[in-house]
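First comes one chain, alone, set out as structure tokens in the form predicted on its own.
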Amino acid sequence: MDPNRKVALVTGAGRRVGRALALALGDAGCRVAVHYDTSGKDAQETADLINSLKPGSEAAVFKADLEHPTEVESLANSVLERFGPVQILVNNASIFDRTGLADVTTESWDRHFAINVRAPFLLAKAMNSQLTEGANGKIVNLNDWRTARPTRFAYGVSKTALSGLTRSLAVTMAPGVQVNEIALGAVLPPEDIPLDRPREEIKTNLGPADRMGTLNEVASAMLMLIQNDFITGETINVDGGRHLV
């Protein structure tokens, strides 16, 4: 698929990885729907950056709490009204709770599944209904290399479920829509840790690459999946080989 002038929806696009993905799509010529929940100022900055990239770049912000199905459905309808049918869906938004089995609550469990799995499902379903018969589309789900070895209970199980959703959608939305996921390793440190922290201070096992990834490397993997029409139902590990060791 040539992304130029395609309608792209990126969830959680106000900051960090989501912003980088939205900017890459804007630079590729997409009309970008910048979703946010609480980061309204950041989302507007993302949209402003896209609108200033080059002539023809276009973006607008859309608010929705992905925990609530009605707001997810409203988000899909709002993007349709503003830009037209979603042709590229990037499910980036997710939540992460560090609790294990002994401490996870039913409320946390339900919230993880609502945001990390149900929202991508509902957006994919809406996209499927918006696209005309024979139309092409792309879905890229952002996942975590640790789904192969989940340690955080609600988060790990929900992200494993997202992998299953990716493969199910790849089959049911074929042949017009290709659905893949990117499993990230260490790309950005937690927000309370400086980006320029010396390597010797990083205690996390970074895998064979022995470095953190960059936002550009994540964005280039996403663009590759969008531009390639023969890859579907796959997990692309952008983790410096961390899943191997």
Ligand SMILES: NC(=O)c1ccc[n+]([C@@H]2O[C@H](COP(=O)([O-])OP(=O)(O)OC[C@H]3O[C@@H](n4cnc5c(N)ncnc54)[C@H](OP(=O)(O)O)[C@@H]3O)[C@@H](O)[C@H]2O)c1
The other form holds:
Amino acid sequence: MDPNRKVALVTGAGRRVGRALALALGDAGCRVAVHYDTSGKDAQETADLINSLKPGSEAAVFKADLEHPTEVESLANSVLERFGPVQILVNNASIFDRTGLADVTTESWDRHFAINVRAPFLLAKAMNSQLTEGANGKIVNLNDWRTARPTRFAYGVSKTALSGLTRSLAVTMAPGVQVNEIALGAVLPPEDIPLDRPREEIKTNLGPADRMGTLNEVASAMLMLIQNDFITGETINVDGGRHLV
Ligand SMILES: NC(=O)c1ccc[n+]([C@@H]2O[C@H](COP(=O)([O-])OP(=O)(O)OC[C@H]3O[C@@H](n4cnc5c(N)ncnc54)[C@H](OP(=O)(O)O)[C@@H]3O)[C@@H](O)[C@H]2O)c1
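Next up, the form predicted together with this ligand. The previous block was the form predicted on its own.
To see the whole picture, the full complex is given below, headed by that same chain.
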């Protein structure tokens, strides 16, 4: 697929990884739906950056709390109204709770599954119903190398379920839509850890590449998956080999 002028929806696109992906899609000529929940100001900034990238670049912001199916549905409808059917869906929004088996609560478990799995599922379902027969589409799900060894229960198991969703969608949305996932290693440390200590911790555990990934490396993997029409149901580890050790 040539991403130029395609309609792309990126969830959680106000900040961090999501913003980098939205900007890369804007730079590739997409009309970008910048989704956010709490980061309205950042999302508007992302959209403004895309709108100023080059002539023809276009973006608009859309708010939705992805925990609630009705808001996911409204998001899909609002993007359809503004831009037309979504041709590129990037499921980036996610929550990350570090609790293990002893401490994980049912509330946290349900929230992780609602945001990390159900919302991507509902957005894919909406995309499936919007695209006309024979139209080409792409879904890229943001996953984590940790699904190779899930220890953070609600997060790890929800992301493992996202892998299952990726493969199921790849089969059921074929041949028009290719569905893949990018399993990231450390790119940006979570914001709730103080930076001096965790950077050291992360450094001891970075895997073969022995460094953190860059936002450009994540964006170029996403663009490759969008441009290639013969890869589907695949997990691309963008983690410097972290899943191997
Ligand atoms: N950062 C890394 O190094 C790393 C490593 C491995 C995997 N990943 C994966 O890569 C993706 C992006 O990582 P990240 O660190 O940039 O993510 P993040 O900062 O933890 O979260 C991304 C966005 O998710 C949105 N979000 C959270 N709860 C939401 C809800 N209820 N409704 C709607 N949106 C919600 C937030 O949007 P608002 O701010 O607008 O509320 C947030 O900005 C995630 O899927 C993550 O699992 C990242």
